[in-house]
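The data below hold one chain only, encoded as structure tokens and taken in the form predicted alone.
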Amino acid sequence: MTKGTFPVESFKGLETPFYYYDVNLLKETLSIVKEITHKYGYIQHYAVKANANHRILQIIATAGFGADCVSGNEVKAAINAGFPASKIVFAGVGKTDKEINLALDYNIFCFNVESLPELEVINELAEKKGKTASVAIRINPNVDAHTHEYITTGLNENKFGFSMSSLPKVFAKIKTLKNIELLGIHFHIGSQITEVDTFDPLCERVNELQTQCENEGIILKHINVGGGLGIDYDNPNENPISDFKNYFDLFNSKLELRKGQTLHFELGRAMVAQCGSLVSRVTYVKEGESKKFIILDAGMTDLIRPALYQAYHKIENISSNLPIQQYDVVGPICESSDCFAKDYELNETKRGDFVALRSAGAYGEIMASQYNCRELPKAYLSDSL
């Protein structure tokens, strides 16, 4: 069974359940994505839902990306690590009066405004502070991303932005607002996509709103195609880095763009997933009817995406090299659905073994609560251990 280098021996002063990140793999796998941004003139905005992590954004905004925030606090968080205000996109369906006045107080970059009702609140309090909002107008492309749906987010049905069909009134609406400029388009059409493919049709539905576009007399100067690259959960060992190169490659070979038009992506968990873990120690192995359970000290609370998605993530005893026993893998928590995993092969487990939940830096901390009166788990990064 091939396993993920831990420094265990660090460890075992530390008290668990915790975030681990690799700083190393976070840090190549910025830089592969810098270099094909670069190469092609993209402009990355990090999605800071995927893991706001002060440290882990600290990273990102070293690197030279902008940020893609969804409340009012992650602009903040952004901006507090170190991500210029120029680039930073905030999107999201229900943006407040306070979230669409402190970004306005920011300058930030550009607002991915999702109906018109909002268009016409930001357009109203950019007037009232004596400036003008850029905004992209973002769009549903009716495209499946054939992934979970609780993560697609493209579609007619979904709640998230305009319809193809409303655009002709949108656009003639914007013209009417003083205090709006148009910058360009969004979309977004879902999460953990693993087959390049799949954008495809965004990319044809890109390109025909384009011509539309342009027959109305609407100048573009941003195209915006969000993010939704997936990762490999079953194999981070031996996929550790997302298939940069093909999904950038796509879009460079499918997207025609206009010339000057800048394309912005809003990466997030292909950036952050597979540097982080949650650790967890043994509290108790217990023997049932019919199978053994490995009761863990981290739970639901700690990363809950196996208990709202059915989500997999690989498990490893980092502690044992005994031979392989099939368990059950559950959380302290009082809810059945607690459980990482059922009749889950390990090595042979012990009381005050870790184990490692891997793929876990994206949407993991950041989803992280305090039901049951639990502690938030503290993170750790590999440079600072």
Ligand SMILES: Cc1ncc(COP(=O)(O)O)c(C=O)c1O
Second form
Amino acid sequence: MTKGTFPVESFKGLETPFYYYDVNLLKETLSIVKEITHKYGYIQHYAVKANANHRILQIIATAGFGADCVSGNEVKAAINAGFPASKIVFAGVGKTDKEINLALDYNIFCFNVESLPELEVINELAEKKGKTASVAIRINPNVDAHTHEYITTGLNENKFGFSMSSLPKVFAKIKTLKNIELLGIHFHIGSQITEVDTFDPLCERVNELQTQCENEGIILKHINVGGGLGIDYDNPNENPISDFKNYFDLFNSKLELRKGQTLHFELGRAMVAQCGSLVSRVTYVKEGESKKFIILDAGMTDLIRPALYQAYHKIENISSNLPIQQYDVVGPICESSDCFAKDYELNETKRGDFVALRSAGAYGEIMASQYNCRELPKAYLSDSL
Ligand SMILES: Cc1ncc(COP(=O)(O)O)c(C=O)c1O
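Structure of the form predicted together with this ligand (previous: the form predicted alone):
Full assembly next; the chain just shown is listed first.
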């Protein structure tokens, strides 16, 4: 999807703001991921947290991927969209009894466990149901993801997972739990990682740990390295598809799998971010003292990433080809952080123009809120407009 290819005529009858998803790009992305993972025998569980739009989930499920969920409702959303329970992993530091019971009832593939008390509760609840829960232990490899601090998750003092040093205690504990089967180990070092080499130390840690486990007679059936591959927010038109080849090749060349082991991934952002845009109408163009403001009908309630982590989204006026001018692009919410960009160059803009905030397919629609009693944004897929 490039500026010129948005179906602006079809947008005219629609209420804004809304998310618009380019199904062709989504399918192309999925087919590239499928081809490479298939080649290496890797298993990709799409991270539902990135975008749980039902139709998007259906398309990803139909393409044959598994799902990575972080709440009971995500597990339900994944099942309802067609993901088989046998391909669902369930992570999260605060799984409630209700959520664990739900996942046990569905017989999901694996719980990614983040603490000792959680292990004990899963064991207890599985015992009550006469079941054995399959688990992977989430480990903090203490690897710096070189990304925004809010989306770095693999450092030692982090609310997620177990530290490397606590592992002997954890493995010993698991041996005492009759209704737990240890399937594997799980990692996730952070999100929006654009330098593929950043995953190098993760592979090294996994290799070290594998040797340690072997020495202690612990057999791991799978290794799950999480997600985190980034996208090009600056150039969505030039780079609509992430560098999946280099990413998976790195794991293939650096991570030493043992015989019979499978390698699992939980990519979210890189699968869906570039296919989505938040489309908004310009409510007003306001002349300030020294600058001009574009006031959109979309705000931080529709796309919170800029306000939450100073994230950048490319902005395009898809109605105008007039000469470039500079604007601050803001939303209507009563917060000064409700600003998408400052001193931004856009084609000259008028009230009523359509503006697209690009690369918004991940952590966009799903993070929308109703603050200021606003309606949640609607969503349209390109194949049904
Ligand atoms: C455990 C886990 N797996 C996978 C993901 C997906 O990450 P990304 O969207 O960066 O691929 C996340 C994101 O926070 C996560 O916490």
